[in-house]
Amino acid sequence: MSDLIQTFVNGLMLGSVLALVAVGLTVIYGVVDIVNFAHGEFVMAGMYATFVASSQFGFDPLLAMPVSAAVVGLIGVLSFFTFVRPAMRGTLLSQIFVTFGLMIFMRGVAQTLFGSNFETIQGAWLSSQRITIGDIVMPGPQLAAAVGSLVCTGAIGWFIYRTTTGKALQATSQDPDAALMMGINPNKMFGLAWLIGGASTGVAAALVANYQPVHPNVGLAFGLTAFVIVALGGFGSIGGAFLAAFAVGMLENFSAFYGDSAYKQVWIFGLFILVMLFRPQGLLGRA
């Protein structure tokens, strides 16, 4: 019984982090209507930013969160205005190629700057901390990542649904031309969406860097998983991405514990295929 509860708790902690990563992706898609295939590389960039802040300047990963958020947020804005915005005048295929090319470019830059070795952050405050309740163990880094991700995800939801700027983002996502007629600059809203998506991903990256090594290909798993979560929840639905992230977190942990961890991705993509067959709009997406 304790193993079952421990696996459930681990799924909750993983799902919280995946939710923040996926929400960043769904904000970009919901407003700009473009799937950012480089989203996993945004996570990688944030983890490297955290690693540099820690190894070169002595920042703890928790204190490096604003640095990582700023770096990845800036990358998001520059990516939109430099690559994505010109591609929006072209075909859907050209837009896909742009973000896919950005993914390859960022991975190459990381390998050039840092090499292909795995890098870990040493001496993090929470590395030796844990909370034990009976037989249930919650390591400090994973617990902090879960709590921090939930807080950040809630803040993003509040900003989008409760503020004037957030309502402008929603208006732009529904009809950019009508939003322009109401005095809303769609390009500014598009850039803001990429800023929010990048900054939230940077926060998640700093939290993950507490307990996971960084290397140029670390974003691959995050990018694929985030894409599956957004599709499961419904493209553009923050609530759907939030629920789907916990479903994926649970499925990944239970499949790894009760089966073979090498095949945990099979169960996730199997769920993805089932949802696409029977509810292609996702859990909370619009038909």
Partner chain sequence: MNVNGLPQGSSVWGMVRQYLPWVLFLGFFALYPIVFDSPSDHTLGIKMMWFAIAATGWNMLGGFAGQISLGHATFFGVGAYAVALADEYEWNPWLAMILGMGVAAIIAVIIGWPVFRLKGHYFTIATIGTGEIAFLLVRNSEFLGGTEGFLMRSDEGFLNFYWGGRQKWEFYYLGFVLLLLAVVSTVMISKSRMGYYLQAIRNNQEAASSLGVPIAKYKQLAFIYSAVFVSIAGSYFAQQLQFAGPDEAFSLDTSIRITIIAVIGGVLSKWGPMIGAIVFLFLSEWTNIRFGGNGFDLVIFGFIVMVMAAFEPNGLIGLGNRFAHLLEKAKS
The other form holds:
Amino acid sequence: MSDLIQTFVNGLMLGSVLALVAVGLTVIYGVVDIVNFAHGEFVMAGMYATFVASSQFGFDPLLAMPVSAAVVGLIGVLSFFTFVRPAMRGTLLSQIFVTFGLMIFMRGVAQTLFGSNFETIQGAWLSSQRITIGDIVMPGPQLAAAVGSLVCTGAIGWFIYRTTTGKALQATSQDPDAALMMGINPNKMFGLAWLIGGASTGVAAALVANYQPVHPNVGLAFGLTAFVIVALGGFGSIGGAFLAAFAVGMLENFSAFYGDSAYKQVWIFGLFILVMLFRPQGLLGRA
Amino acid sequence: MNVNGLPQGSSVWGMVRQYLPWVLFLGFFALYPIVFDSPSDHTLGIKMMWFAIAATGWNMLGGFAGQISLGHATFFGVGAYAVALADEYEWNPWLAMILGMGVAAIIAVIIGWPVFRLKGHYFTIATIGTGEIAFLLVRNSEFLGGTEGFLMRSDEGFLNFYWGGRQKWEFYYLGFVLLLLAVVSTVMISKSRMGYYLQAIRNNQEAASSLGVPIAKYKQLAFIYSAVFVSIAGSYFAQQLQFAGPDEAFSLDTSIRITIIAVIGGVLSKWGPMIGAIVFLFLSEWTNIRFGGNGFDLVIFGFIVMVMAAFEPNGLIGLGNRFAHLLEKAKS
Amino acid sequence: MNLLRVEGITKYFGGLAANKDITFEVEEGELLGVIGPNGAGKTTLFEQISGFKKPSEGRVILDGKDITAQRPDKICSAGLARTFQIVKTFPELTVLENVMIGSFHRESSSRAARKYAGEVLERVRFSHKADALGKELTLAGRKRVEVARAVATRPRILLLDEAMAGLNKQESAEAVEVVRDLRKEVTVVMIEHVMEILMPLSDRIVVLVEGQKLLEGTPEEIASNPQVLAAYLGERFAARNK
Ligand SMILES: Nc1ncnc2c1ncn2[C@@H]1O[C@H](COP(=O)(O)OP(=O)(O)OP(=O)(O)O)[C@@H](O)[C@H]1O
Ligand SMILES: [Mg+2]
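Swap state to the form predicted in complex with the partner chain from the form predicted alone:
So here's everything in the complex, that chain up top.
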């Protein structure tokens, strides 16, 4: 019984981190109408930023969080203004290829700079903390990541749904031309979406770096999972992504608990394909 | 640029434009092992062959029909594992390759059923999904060699699909014949109704279906074609390496590589994947020698793909066409 | 017997009824005009006839066969072709190739398809642009390609959705001539806003207002009907026809 509860708690913790990663992806898609195939690599970049800040400059990963957010946010904005914006004028193929290229590029940069080894952050303050309730264990890093992600996801939701700038973002996402008529500069909004998408992913990455080693291909699993979540939740839907993230977090933990953990990704993709078949607009997406 | 360049009349210039690519490509690929005649050059040439075959196959779906798949490693893997299993159980590798083509076609039909309900980005993501599922299933299957895969010990000889063995010009020309098969069939399709229909599908699915194009059927046909040729490339690859493993054959990296090759060369042209194969090979070898195999090639390829997507989506062929256009303008 | 029969077509978008119980028939060889103010549901009606949208209720019968909600390509095979109000030219194909996609429907060889596409381009007087790319065309050119492609499928009945909207005087005069030629061989149903164009071309006209068929009759009957004048043509036109 306590095993089940533990698995459930693990699912919750994983789900909230995944939610933040996926929300970054879905904000970009929702506003800019581009799927960022490099999203997993954004996580990877944030983890390396955290790793460098902690190993070279002695920052605790928690303190490195703003650094990671800034680095990944900047990567997002830069990629938008250099390559993505011109590609948006092109065909669907250009739009797919541009972030596909970014994904390869970022992996290459990581391999060139850091080699292919697994790097682990040493001596993080959180790693010695844990909370135990009965038989249920919540290791500090995972718990902090979950809480931090929830806070950050909430902040993004508040920004988009409650502030004027957020409403301008929404207006742009519905109809860039109409937004332009209302005096909103769509390019600024697109850039902002990449900034938010990047920075929030950077925060998630710094939190994850507390308990997971980083290597150039670490983004793959994150990116794939984030795609699945965003597709499940309905592309561009923040609420949908949030729900789907927890569904996937649970599925990942329970499939590993009941079956062979080697197959957990099979379950996730299987679920994805099933949902695509029967509800292609996702859980909360509009048809 | 349209894929089916219309016959350019009877002018000499038109003839040149029509046949020059054939002469250049066939000439290059046919003469390569003679000009570059060391065994290591032959190894590279053999690599170039399977790059070109795989990317040409991929391009029927990705370029002509405009359905960008990042899951074609599955078919590459099927081809590779077909001959590897043949080696394990002492069947004939040629027959195994043909069997592999059939299996690839069947898997394409099975995968196509769900994924073709999706369009654009969704389709691409779904193919990543099917690719990863196949990868994980193979990696965890004992019958298929698990994470280790299969080491092969083919006997030399044409009948064993190991003519001259690896690093020999004979094996290179074997690949050349397979590539010719891919190119000739691609050209034939591109000039047929199917070729036109696929381009119509890429350009606008609704318009195509209003004109009587059965979209699902033609996407499926393109998928089968591309799966079959990618599986041929996989068989050839495994025969050369004498090895088939999940990470080399079934992983997303393989799908990505096939895609990069086509994209760099130019997906809107039947010659694009071959240019891509040549450029990809030489750039990656050059960076390996110059910078060591540390991922710098990915930096370059990623950068090129981004630039292409933003400024010339039809890759090097597109650049070439622009250049030719400028020249013609300057002349008149 | 009639060639096309639309029977009680009703279409809801959420709560909004874009089409309400629309019934009419089209005789072989005739040209039926469809008019109605913006948002009356004309395009929605075409979308359902051609299989792009499924009617909430009602049936579409082509030459005695029920084709309701069949796939668009099946409906094309049954002999009904359509154009799009918002043009969907294939941008990366040349004009000739655009038309070939249509002619391939009845010709399996490229040679025959190219030949027939060339003939169709002659008929719609657009041969001079055969080698231009779809994306290089003006709106008038794109609308012409829409028509040519549809004609090239050799339909028995052709649905034209505002094939002349947005064209200047000269362009639309030319387009009218094209339609005059075409209707000698094929039954036509055409949506058009400009009354001056539609009236002289049509044998009969159907008037849609707010999703419903308000009226059906000869151009003269329509032009003199006070309801139509009030609902659709507006004061200006009414005054002029007094
Ligand atoms: N996919 C859709 N979802 C919701 N409402 C729709 C949809 N398509 C059309 N409508 C609505 O249905 C009504 C009829 O639209 P339709 O395009 O058929 O009008 P129309 O007569 O062709 O107008 P126009 O002359 O402007 O072309 C309009 O109110 C429109 O907003
Ligand atoms: Mg309309």
